[in-house]
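This document starts with one chain, in the form predicted alone, laid out as C-alpha cells.
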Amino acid sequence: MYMLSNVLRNIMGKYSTRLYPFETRPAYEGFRGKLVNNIHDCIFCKSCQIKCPSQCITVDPKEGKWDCDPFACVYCSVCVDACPTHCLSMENQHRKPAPSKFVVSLQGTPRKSKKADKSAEKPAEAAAPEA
C-alpha cells in the first residue's frame, strides 16, 4: 500500500525535472557558455590555440582562419584568458543541442609581417627620384 501512495503522488504531483530544451534555467554569474571571437581584432597569433587544453581551436595565420570545435570544447576560459588581444569572449548562454556536428569557422583579415611591409616600401622609395 505505501508503494501505491507513493506512486500516486508522483503521477500527480509537480514534475522533478525540467523539460528541456523547452524549458531552461537563466545561467548563472560567471556561467562559462558559448565562445565567441570578435575577428576583427584578432591577430591570429595563435596563443588560443597553444594553450587550448582539448585542442579544439586551429589557427591559420596565413589565411587569416580560425576554426573552432565546439563539441570538443570543454569551456574552461584558458583561450580567453591567453588572447592578447582580448578578442575572444565567453557568453553566459547554453549552447543550443545540434543535429549533427559543427565547426566554427571565421575568416578575418591575416595580419601583415613587418618583413613584408619594408620590403613593399624599398621600391617605392628607390623609384622617387632624387632632387
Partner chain sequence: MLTFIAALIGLALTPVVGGLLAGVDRRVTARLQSRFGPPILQPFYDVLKLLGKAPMVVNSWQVMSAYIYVLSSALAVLLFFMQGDLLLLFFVMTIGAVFQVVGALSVPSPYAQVGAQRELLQMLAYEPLIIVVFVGISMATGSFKIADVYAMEKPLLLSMPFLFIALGYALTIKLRKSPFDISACHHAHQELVRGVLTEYSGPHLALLEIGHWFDVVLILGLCSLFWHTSIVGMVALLVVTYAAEILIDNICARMTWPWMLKNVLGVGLVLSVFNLLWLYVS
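Taking the form predicted alone as the starting point, write out the structure of the form predicted together with the partner chain.
Only one chain is given; partner chains and other molecules are left out.
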C-alpha cells in the first residue's frame, strides 16, 4: 500500500518520459559518439590501429586508406587519444542504426606523396556491405 502515494504523485505530476525521437535533449559534451576522421590531417601512422582494443581500424599507409568498421568499434576513444595529429575525434551523437553493415573507408593522401594536399581533398565514401 505504500506505493499508493508514489503512483498518485506520478499521475499528478508530469511524466518523466523524454519523447525521443520527437524531442531530443541536447547531448552531453563529452559523449563518445560517432568516430570521425579528418582524413586531411591523418598521417597514416597506424597508432590508432595498433592501440584499438577492438582491432577495427585498418590503416594502409601505402594507399592512404583509413578503414574503420563502425559495427565492430566499441567507441572507447582510445584511438582518439592515441592519434598524434588529433585528426580523429568523436561526435557527441551516436551513430545511427542501418539496415545493412558497411565499413567506413576513407581515402586520404598517402604520407610519402609530396602532393599531399592536391589530389584527394574530399573523403571518398564507400559503402561496402559485408559479405
